[in-house]
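Just the one chain here, laid out as structure tokens, in the form predicted on its own.
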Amino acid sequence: MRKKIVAGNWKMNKTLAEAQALTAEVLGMVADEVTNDAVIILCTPFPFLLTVKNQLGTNRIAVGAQNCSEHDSGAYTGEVSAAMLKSMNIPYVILGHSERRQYFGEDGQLLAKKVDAALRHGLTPIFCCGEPLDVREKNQHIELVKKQVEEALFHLDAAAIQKIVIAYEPVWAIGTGKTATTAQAQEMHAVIRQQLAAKYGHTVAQEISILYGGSVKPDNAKELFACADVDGGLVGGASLKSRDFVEIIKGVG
């Protein structure tokens, strides 16, 4: 049975004090108000991971990193390895976010290596895929997303692919206020699941959580999460506001 997941991607935001305050607010609201069994993840900047993890304690909220290196160690100044994250018991890591692809030139070949590094150290990758506006306007979005999934993930065997969480993020809807319609979201999630089924079989495909990431808000979360193949959300800007983030979590039902 695949999991319902709501992950907050804080990106490069918050000071340490602000991160602690936000964590405390989310922690209290979740304890008081959230009755569903959704997996909740806070993906914080690297410097805050251990502080936030310790602040959360043993409650139901987990922490995740926003990236990791394809290398386990070495002379790579400024990089953070999956081995380092594992040593702090950080269970999740976002890989292939559109901003990493756009600003840092990450491609499918590199992301396949990062996925392998994360899995090698027992981390759960949240693998992002999605199309920019010009690709969707040319009606090439399905082709591009399938290529992204295939390049980074299809070297994995059936056991390994089930350890991946996939996040579909239409790049044209990130931070723009635009959101894919429920029909658009469901279409792309179904495309990805069908692609997984064609490669690994229906049973395996049904076990993989596919999240929607693209301007998820309290007023659209419930409708998006009700789609048959949408298993939760990767939330950006709204995860920086405790009330909005918790209302999105409650939208899982």
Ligand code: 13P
Given for the second form:
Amino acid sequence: MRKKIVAGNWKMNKTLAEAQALTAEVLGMVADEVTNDAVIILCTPFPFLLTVKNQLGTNRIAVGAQNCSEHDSGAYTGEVSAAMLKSMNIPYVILGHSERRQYFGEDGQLLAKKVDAALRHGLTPIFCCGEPLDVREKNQHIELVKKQVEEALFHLDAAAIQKIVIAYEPVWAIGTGKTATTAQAQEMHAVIRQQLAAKYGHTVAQEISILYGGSVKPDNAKELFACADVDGGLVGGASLKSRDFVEIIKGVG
Ligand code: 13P
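Can you swap the form predicted on its own for the form predicted together with 1,3-dihydroxyacetonephosphate?
Shown next: the complete complex, the earlier chain at its head.
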């Protein structure tokens, strides 16, 4: 179901003690200050998932992983499977983040398999797409993002696609302090929703949450989240600071 979602992607940051401190701060501030019903997710590094999950207890805040293997088990040293995440009751997993695509060579074909693995074990994938700067400068961003979505997701049937959360993260906006304008974000989100509608029908497309990511900050979250097709955010740097992250959550309304 389409929901407002604010997910923090901690990437490869924090020690265990720092992760616990950040979680405690976010917990307290969300309880005291957040009045909206946004889904809130902390996507922590693998080693902290269970600790953070236990710390959150029955609170409304959920945890997510930042990646998973396309395989269920086996001789894949260093990998973590969707089955393992499910066994720890981790509900969400980010897949296809541009850093995974860029530094670890993940492509559409692999991501389709990772999406399948996550769904097979009942996890909700937060599937990332987004264009690098040179592609936008050549005005090929729409074409590329549509290709990323099609390659990794369009083998799914209408029931399965509704279990996916999509995050549009223009690479040039990630960690750069350069946020997409509301017009740029809304344009791409509408394109993705239209693409989903063309393949799965209007009703299905309306059920899918599409998040924006890329330098979301307390001072721009509200206007981004107010766009008709922007259903929340995937937040990197600002999710590492409790005050900033909570202000962004409040930007949902
Ligand atoms: P920043 O918010 O640091 O730009 O990172 C965005 C991101 O990559 C979230 O997945």
